[in-house]
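Next comes just one chain, in structure tokens: the form predicted alone.
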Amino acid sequence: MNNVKILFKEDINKFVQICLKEAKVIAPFKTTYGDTIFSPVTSPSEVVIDHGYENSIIPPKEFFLPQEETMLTYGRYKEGYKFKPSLADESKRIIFGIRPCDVSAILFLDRFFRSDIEDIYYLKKRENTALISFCCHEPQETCFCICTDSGPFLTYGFDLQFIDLEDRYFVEIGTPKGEKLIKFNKNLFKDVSVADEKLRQEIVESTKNKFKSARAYFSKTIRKLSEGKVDRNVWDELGQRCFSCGGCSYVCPTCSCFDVADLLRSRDGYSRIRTWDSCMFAGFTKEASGHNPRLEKKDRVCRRYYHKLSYQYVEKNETHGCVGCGRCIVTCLGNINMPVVVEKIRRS
């Protein structure tokens, strides 16, 4: 099978309908308040195919690393405690309409949750999920994926990638999962012509020029952070502007911090859960002794960006920890988002 196909827009709902028969479909959905979120859908009519390239404020990572997840349950009995692991979700899923930056973020999380001790809860959901990416032709003002090599068009990482060619989609097949989805719908997909190839290339080139300014130049910042050459006054200023709200961590598609707690569910029954956490919270690094190595906000801001951008972690994770989605720009009340911090370090 060729690794590229054409799907006419008039057939997109038929494609979604067949996907719904094969798996649970998670797609862009408009709430009653007008917000775009990713949500399970039951009908093609619920899917917002063209949502103006507006990304969801909460990234799709929540479907692999839920905001709250039960890891095991246990109880106290006469003969002692009995533990029952909560099995990872094994249902087949398709995330339809995910943006390239978020695909890149999931690849980042894949490496994190596979390193050291493999996380079965994350990896089982990931294994059973196909990613259908829709490329962005009209980047938002907050987007800078072009600076992070994570969009607006991908060369790998997706199962299927859709590129809008006006009345049709140029569909790129990236994996056997994607090829299987094409086979299920082979009557809907057509062969690609030379004109289709040419138009695709024109769109790719023209889209790059729509990023009015490169919002973040990472190389010099990575070098200065890695060599410990950032003026402490930079962290003092940024720390004063931080509200310690944790919003940057929650909306960042590559952040993976979580806390683990045991909760009493009944008289003798307990659940061990993990929930999203943030390195920007004062208690995140508090030790059992009561000592906190990063009590001050400036130290927590410094650590966050060192973890995102220092060469130590770039080498470990194979890339830096930003995909240029721009969510931190929208969310941070203190205006200490990634492009601002990168520029301040670079110019310091």
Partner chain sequence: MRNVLTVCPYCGCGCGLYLRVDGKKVLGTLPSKEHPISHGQLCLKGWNVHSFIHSSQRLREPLVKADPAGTYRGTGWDEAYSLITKRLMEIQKKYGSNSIGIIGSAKCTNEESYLLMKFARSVLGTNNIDSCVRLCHAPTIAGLGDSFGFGAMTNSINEIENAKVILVIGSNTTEEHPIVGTRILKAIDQGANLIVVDPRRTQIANISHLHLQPAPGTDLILISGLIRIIIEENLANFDFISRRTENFEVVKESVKKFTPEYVEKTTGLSFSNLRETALMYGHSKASMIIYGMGITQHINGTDTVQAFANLAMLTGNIGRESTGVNPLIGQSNMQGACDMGVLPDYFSGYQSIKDKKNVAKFEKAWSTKLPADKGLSFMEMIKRARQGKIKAMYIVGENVLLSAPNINEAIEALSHLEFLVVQDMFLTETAQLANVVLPSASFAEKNGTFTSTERRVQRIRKCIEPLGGTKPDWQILSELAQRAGYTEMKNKNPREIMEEIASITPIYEGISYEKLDNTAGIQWPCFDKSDTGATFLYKDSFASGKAYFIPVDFTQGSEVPDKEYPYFLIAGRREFQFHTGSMTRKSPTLEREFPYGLVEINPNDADDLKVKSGWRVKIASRHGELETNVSITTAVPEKTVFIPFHFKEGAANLLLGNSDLDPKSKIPEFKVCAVKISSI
Second form
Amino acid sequence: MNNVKILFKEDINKFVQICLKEAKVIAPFKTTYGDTIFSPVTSPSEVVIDHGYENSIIPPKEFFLPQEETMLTYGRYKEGYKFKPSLADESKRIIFGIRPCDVSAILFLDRFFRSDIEDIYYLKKRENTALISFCCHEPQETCFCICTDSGPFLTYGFDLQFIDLEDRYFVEIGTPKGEKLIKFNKNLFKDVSVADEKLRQEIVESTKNKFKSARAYFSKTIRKLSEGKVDRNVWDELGQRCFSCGGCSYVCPTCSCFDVADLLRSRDGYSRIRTWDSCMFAGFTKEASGHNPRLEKKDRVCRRYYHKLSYQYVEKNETHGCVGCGRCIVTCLGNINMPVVVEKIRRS
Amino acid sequence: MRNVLTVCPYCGCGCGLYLRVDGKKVLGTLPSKEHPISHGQLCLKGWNVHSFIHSSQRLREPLVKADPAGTYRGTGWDEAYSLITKRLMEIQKKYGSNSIGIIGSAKCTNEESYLLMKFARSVLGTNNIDSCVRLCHAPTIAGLGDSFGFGAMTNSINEIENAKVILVIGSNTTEEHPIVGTRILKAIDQGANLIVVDPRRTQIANISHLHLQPAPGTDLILISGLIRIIIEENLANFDFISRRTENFEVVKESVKKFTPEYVEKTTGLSFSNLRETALMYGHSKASMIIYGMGITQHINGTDTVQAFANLAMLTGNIGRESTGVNPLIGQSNMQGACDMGVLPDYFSGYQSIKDKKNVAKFEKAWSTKLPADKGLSFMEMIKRARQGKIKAMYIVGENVLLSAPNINEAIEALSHLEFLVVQDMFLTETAQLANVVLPSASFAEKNGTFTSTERRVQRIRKCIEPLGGTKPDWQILSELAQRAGYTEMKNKNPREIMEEIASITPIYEGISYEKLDNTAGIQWPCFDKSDTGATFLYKDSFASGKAYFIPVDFTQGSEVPDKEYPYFLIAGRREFQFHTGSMTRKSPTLEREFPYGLVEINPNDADDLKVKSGWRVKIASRHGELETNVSITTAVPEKTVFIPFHFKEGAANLLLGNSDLDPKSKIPEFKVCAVKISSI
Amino acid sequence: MKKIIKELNIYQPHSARIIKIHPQIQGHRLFLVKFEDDKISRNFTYKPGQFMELTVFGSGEAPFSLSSSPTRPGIIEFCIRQTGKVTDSLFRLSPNSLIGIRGPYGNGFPIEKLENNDLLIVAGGLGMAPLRSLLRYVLDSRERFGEVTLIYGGRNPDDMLFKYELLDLLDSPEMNCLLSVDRDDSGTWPACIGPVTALFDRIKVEARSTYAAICGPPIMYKYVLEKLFERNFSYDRILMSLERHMKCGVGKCGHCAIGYKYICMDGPIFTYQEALDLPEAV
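Having seen the form predicted alone, can you show the form predicted together with the partner chain?
What follows is the whole complex; the chain from before opens it.
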């Protein structure tokens, strides 16, 4: 059981203020236009933490694997060329108000970038970042983390987890990193009463019943997909609707494929940048000779869902590659998304 | 990191997106979820808009051609301005104002287009001003203008979802306007019927209920045939016709010649398919026509657009939600460039230069004397330049060499000029012919407004300072005008320019930055401060009261296949590149997706020609030739080939070159041409 | 989360110099490369079948299989076909140019398993590049392997990589070298003429004690596999090198994923049995 505390809502700004002193705080930020985007903030007033806030348009994976990241720079240097690694600044960061689904996704990415050969561009940023998660009480129409076992309440993965108990927060401490943040502010955090525990339990139970519209029943789908028993027509139909925009991969919190390109970016020389990539592009698998083993859209859709849902990958990644955040439902131009595909496969 | 809401600079959908700015760098893009068009979605081009901004190929200082061999030397703005004003004034004095031609851009902001129009008419004293609208949607401006009043989409993108029958014709919507494509898909999911008319089997054709593949260039016959069937089947809406339109009887008479036999023979379509289409369209109360450049880039482009108008009026499918006639405009601000009067015959807001009252009004507002004679259109300017009658040109953000039909002719024309100024972000093929090149700032480096295909005027916002050495186009024009001694263009900022536009342009009168900052844009016409714009046009009345049925007849283009040139070539675009590629080809992701030109050939034709996928072939037309790679696909019918026009290495426009213009809109015939193919 | 132990940046290339460039057949060249840093060069080792990522300055990075053998340390060799942006620039370089290099990556051939077995190497086209590494390795440590047979075919003599080197092996007592061309217009080809599959009829192999290593164009696999099955090769004694578009080389970028394997990490060498389990491989 995690160590737990109570923080009264009237003190939340004080806590944010302290976080701001400790580290760079990244929090859900509402633009004047009403869109929610994770962004660095400078004062508590910029942070949206009411439990109704919409999940951000793109997931916080961007703070570990940015849309465009310079890996190296190189240029002529006396006798030849010199590669200069371009590692991000190592200042401490706190992602404040991250949703449990996104925390689950970051755990997924952690495992991936640490497995076999370590990717220090990701891991360095990750190591310097604490995750303060806020549980959802009002799932959006597109949410289905309940089906993927990645929310709306977590038992591990976060550094701190906040659960809204009307006038106060039930705070669960997940790691020493989280513990340290609390320690700085001992007098803000109170002890937990039995009544608090009970209320927490009630809220956890009642929230689970609020998931309605988007549902995905994975088990049968995973079986069919792993055994190669999905009707080709399913992929044909989905392929017809794919616009190859790559949005599904860009907004997916567990997608991590990237492309690498050397670009001339300044007079001093070249930058090797990595950018988000997507298996939905023909160019993703196109070989230098022009041959493309995954030429058709239907093959690429099939590939994407095989990666997310097959046993083979579940085994490798310790879980399937969907956290139920629902972003693909919003962003796909052809309405191809996890619940739709799962349903189609289940029924095929 | 800052997030700046702006508008996508690619196609005309007008998606709202955020640029992610870290210090002086734009590092990413994400769609706005609350925006009425993007809804949290973008196409691949949209997701990658940030990638050309910091390209090392951006121009960083004005360039002056140092010698006739074409080498450039960098210079300061001051010298560049002096040289331009000196040379332009000399030419103006020696050959007269009408020896100068101006080509505007469909990628500049409204404010910039307005200034360019003002610059052309008051400083240079000529109406020879046009933009690439002449190469894509001039028939829309002319055609819908004459039928209904305004040359623009009658309805809105979001209304497509609720249409019951959608007739998509001459538009590869899912690739060219993906966001419109999603709305069509949604409409189908909600039970709408989709009819696609396109010789190619595009993605949207694959999901349609009925795909008609007429012989290229025969759309007018097809539509006239539909009109005849609808009248005969008694599906005409006589109530609407009598209340809201004029001249129906003449059209009724004129379509009589489009008998089933005639239509079948010329289009190659079966009568049963035509009848099915006519019944579907005629029966529904929410039938919508969506068309693209497959219609307009023909010698009978304007006539075909007017036939659409006739079809819509005939069934009363206009003036209501989810109906209408909807041209999809291909560039972020082509609508705006037209709205702002970057046209040889109109001031801003489609106020005709023929009307003396308009001329007087603008003369007063601008404190100047304006030219009275109608200006030359894009192709006429190129032609006159070739003949040596146009001596100087001022081109803003348009890669004329790749976009004009017949590249060889365009090169000859521009090389003939005594003086050429090009304002662009990159040293494009066109800029390489210029005497002076001025480096302009990108859409991320300036404020302004774009008007999307659905008449939505919305703000683009400055994210970073103009890259070292560049300036926004509006600033360049304003400074240049002052240099030329014209004092009425001392504009401090785009906001101020918009105030001027509103004060003199009725359809923009109610538009101001205050209003735009608090909304997701306003769809014109917006006549006063309280007006919130119009999602669809002509609810109660047409621009001049009643709409007008215009009889049209089929003109056969001269580009038909014969023994020597047996194949029909169709030129168009693909989803991963944009126009002449000057922006998209700088993005590694987009360039990887579609890096070189190709020609799509039907498998049976490939067998005849004995060529295989990936082989090089030579394609020749009556006007030019090129070499490119073969791609074999059943998406094109037999005896028809398709070439995308984005690539200088295999530009379709090398082959086009028919000098015939649509008499009504002066658009050149360059959707199709007859070619022969040989393997190398 | 776990403290990062290694501070090593896997994406950071080392400097290397092109020592020599040997023209091969049309559009193919053999690049001899040496690390600039002597210490790295001395400690560098690899397995046949592995590949490295080469950077051509200003163009980018691409993976290439090693054609040399670790039994001859110091200089490493790459046999490269000119087919894209990076190779275009690479072919413009001259000896003494600098490039970037990192690796080796991939699993390579399971040398320990192959030891004390007979070996049948079947190559087609550029497939000879990684197999030449294996061949050299085996010949340099001849006593650790049983019978060694090479089958390599091309359209004509001008189509054969490492032609002279291989022709020298025709009479070698160390191995059975079978080379074949479809056509020989010059009339000087000293080895066989005819389809490469015909060579199979001239060899004796004991399927139970032999490993087959195949690399070549996709069309070749079909015919070669047929011949091997005729001789009752078991699926796990057939080793094949698979190829995919690749970027990072270290299992992160995702491009070379095929089924649930990454060619760059789990491959490029797979047994036929493993390849069958990959939904997209065969």
